[in-house]
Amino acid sequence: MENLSGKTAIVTGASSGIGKSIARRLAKEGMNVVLAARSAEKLADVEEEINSGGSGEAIAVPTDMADQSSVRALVQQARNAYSAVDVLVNNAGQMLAGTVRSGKTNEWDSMIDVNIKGVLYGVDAVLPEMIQRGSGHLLNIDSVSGHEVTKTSTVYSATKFAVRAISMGLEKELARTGVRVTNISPGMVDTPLMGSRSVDRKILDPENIADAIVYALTQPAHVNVNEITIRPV
């Protein structure tokens, strides 16, 4: 099993639900946890948590997922910090108006920028040194939605659809580079994107996602955990 110890991870979306969940595992595992979102006070309280926890340390960085310089500051910051990025969890995203009958482009660009550019921009900016380092894992948080479509979800999951497609490509493209690609999609999890539905199940904890992250991440070396879809039973 792959020691994570002392290796750092950017993590987007950490301000709240999987992403936060996911940085406070990380950071149990010893490892360094640069913290990307939009909201500097949101991502002050889980920089302060993991930094009092007594494992690995944190420093938090804002950022805009779609915007591509913003996305290159966050990568050299956590170079400047840490030197190298082993691991970046792209989990930044948005879930917004989903039909195409509500005519509602601003919402679709927004799920656009932030769920498929977001993803590139984050890749490309770590990709080149993980190359040429012979290591690294790009671990994508997708959706059961990038697998399934609904009458409400057309928007979104196309998001998703793309979001699975460059997994599946890049680990293709990466084969025997030494760096492993991960698509992780989860149903319905109990965060704020969730807002105000009510189900008739027990559905997701966060945690249960930053579970299956280090699962894929501790396997060895030579082993790619390419899917893993989690859903309530």
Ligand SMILES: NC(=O)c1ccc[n+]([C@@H]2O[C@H](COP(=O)([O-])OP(=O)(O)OC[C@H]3O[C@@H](n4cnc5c(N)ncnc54)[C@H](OP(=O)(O)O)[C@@H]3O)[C@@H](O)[C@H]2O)c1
The other form holds:
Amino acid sequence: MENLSGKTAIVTGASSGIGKSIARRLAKEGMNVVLAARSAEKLADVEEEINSGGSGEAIAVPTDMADQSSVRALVQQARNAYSAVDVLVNNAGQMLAGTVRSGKTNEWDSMIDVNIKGVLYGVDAVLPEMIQRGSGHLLNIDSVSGHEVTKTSTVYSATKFAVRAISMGLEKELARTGVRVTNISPGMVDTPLMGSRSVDRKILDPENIADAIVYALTQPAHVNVNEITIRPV
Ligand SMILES: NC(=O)c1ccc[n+]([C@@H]2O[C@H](COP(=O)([O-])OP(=O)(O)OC[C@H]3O[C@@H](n4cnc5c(N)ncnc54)[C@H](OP(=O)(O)O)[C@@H]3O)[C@@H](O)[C@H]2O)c1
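Return one more block: the form predicted together with the named molecule, after the form predicted alone shown previously.
All chains and molecules follow, beginning with the one already shown.
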């Protein structure tokens, strides 16, 4: 898919941070962007900004990625608006840092439901049509925490290791189908997810991750960029 203009992308977690930046960037490339997150109000702001920007267009579809019926409804609304879904960016995620010893099981459930099940629900809802068409691109926003673990990131890292496993398995499952799979592993990015964590260097901007998405999407159709890891210097 060298030319993105007129193609359709669903971006999950598009109300904030990295997802918002990816949505803006894909619209600038001329894509139709379907914005998903729980916050209808924040999504409406992004939708309005994109639709008044002059290139590409957006629709907002409030969605809970932890709820499979909500994810199916999202994909159905995308098809109703634009007929086919060419790209799914699985970006919605939660990072609730803490040790396993602290026993916050409700936070584990929430991260597992959004970060792992949400990715699978998204893939499940778009994949049959992509396979039938012989084209499509799944991009999963993983993390360097999907490659490394610290003492306060055990459960978050477990979810992000799972995202990488899903990407790796899908790449093998989908070989020769025409459907591409890209796993993107950012280091620290300046978004609300980082909270008030203090940093001693310039960290990544969300736009740096959007650049990586466009790089993977604009390769020739036979080129599958499987893994991109991006850290601040
Ligand atoms: N920031 C970093 O340093 C960093 C580094 C590596 C990887 N990442 C990954 O990048 C992704 C985006 O994170 P971010 O930094 O941009 O964080 P963010 O600004 O907090 O954005 C998270 C997004 O996920 C959405 N979301 C959360 N739960 C959801 C649910 N149940 N259903 C639908 N949407 C949901 C949020 O929207 P609502 O609250 O409106 O639902 C929001 O749009 C995450 O997967 C994160 O793990 C971030």
